[in-house]
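Shown here is one chain on its own, the form predicted alone, set out as structure tokens.
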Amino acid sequence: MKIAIMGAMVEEIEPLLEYFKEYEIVDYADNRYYFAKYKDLELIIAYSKIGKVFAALTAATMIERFKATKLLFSGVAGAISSDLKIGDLIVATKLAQHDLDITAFGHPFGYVPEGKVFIESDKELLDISKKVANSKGIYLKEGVIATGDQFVNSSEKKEWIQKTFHADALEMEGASVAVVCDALDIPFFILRSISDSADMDAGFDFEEFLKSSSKKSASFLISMLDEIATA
């Protein structure tokens, strides 16, 4: 089985590369892909760069060129739900593009003809994540994640996204990865660690959080790989 593991930033995949140690590097389409073996699994690891276009390009490359059969994505997100605090983990049950707007033609936000507002994550991978969370004693929230090509720091915009999409968190890549995987019939899973929330400390150090969060997420994904390998 060949599994793709994606992040948006290099910091989000560095702990994985440190863990697997030995890997082959392939440069393709202005990006770098790392190939490793773990138990009976073949892994393709890459960071896409920030934003929907780069994320879609990387996901499609991993699937179409490098033949991944499942895709796991890990990164950070901003909280919308009051249930989420800095450092919490959330897995997407479904995802939507909050910045996709052709409402002038009578369509709902996030929708284009022949498309969907929401793309649902793979239920088997969600079940595996819940099993891992229980075994590690980790609080893992399931919810809707909204994606857009903008960093949203307006409370009014966050409230609109929450109301419109019933979203719990927002970020800049997940829904585009979901669209690619859905179109190509590839099971996918989106894991996010909360990097900012309504009650965040003014002295919060994002760079330090990104490192610690990436290690936590990498450990979680490795445990998921263990479950997938023995399934």
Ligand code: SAH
The other form holds:
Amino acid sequence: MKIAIMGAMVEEIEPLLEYFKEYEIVDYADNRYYFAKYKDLELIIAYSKIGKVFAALTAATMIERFKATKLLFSGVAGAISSDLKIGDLIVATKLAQHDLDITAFGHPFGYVPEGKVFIESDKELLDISKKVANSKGIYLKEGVIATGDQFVNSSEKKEWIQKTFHADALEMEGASVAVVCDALDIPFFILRSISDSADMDAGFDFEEFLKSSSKKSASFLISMLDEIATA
Ligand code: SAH
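The form predicted together with S-adenosyl-L-homocysteine, contrasted with the form predicted alone above:
Below: every chain and molecule of the assembly, starting with the one above.
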């Protein structure tokens, strides 16, 4: 099985690269792809760079050019839900683009004709994540993730996103990856560990917790790979 694993920033995939150790490297379309073998799995690992466009390009490349059959995302996010503290893990049940706005034509936020406001994650991968969380006694929140090309560091904006999309966390890539995987019929899974609370302290918290939260997300993802490999 060929599994794509992506992050947005180098810090998000570094713990994975350290864990799997040996790679073949392919440079393509202004990005670097790391190929590794783990148990009976073939892995393709890359970070996309920040934001929806880069994330969509990397996801599509991993699927179309490198033939990944599942895609797992590991990274950090800003918390919206008060259930989520820095370092906690959230997996997206569904994702929306909070900055997609043609409401001038009477459409809801996050919607364009022939698109969907919410894209749902793969049920099997969600089940695997629950199994891993239960067996390891790890708190894993399931919830809605909202994505936009903006670092949110304002309580007002965060509340608007909460009200409009009932989102529990926000970040800058997940929903674009979801759109690509949904269109290409590839099961996907978006995992994030909280780095900040998307409020006025977000910039500071993000810098402080990027590495530790990235590690938590990556280490959970590795446990999921163990589960996928033995299934
Ligand atoms: N400090 C970085 C920029 C980080 S942007 C630099 O200067 O290069 C934030 C990244 O973490 C994005 O990839 C996004 O997906 C995630 N993220 C974490 N907290 C976020 C928040 N409050 N708002 C938006 N994205 C957030």
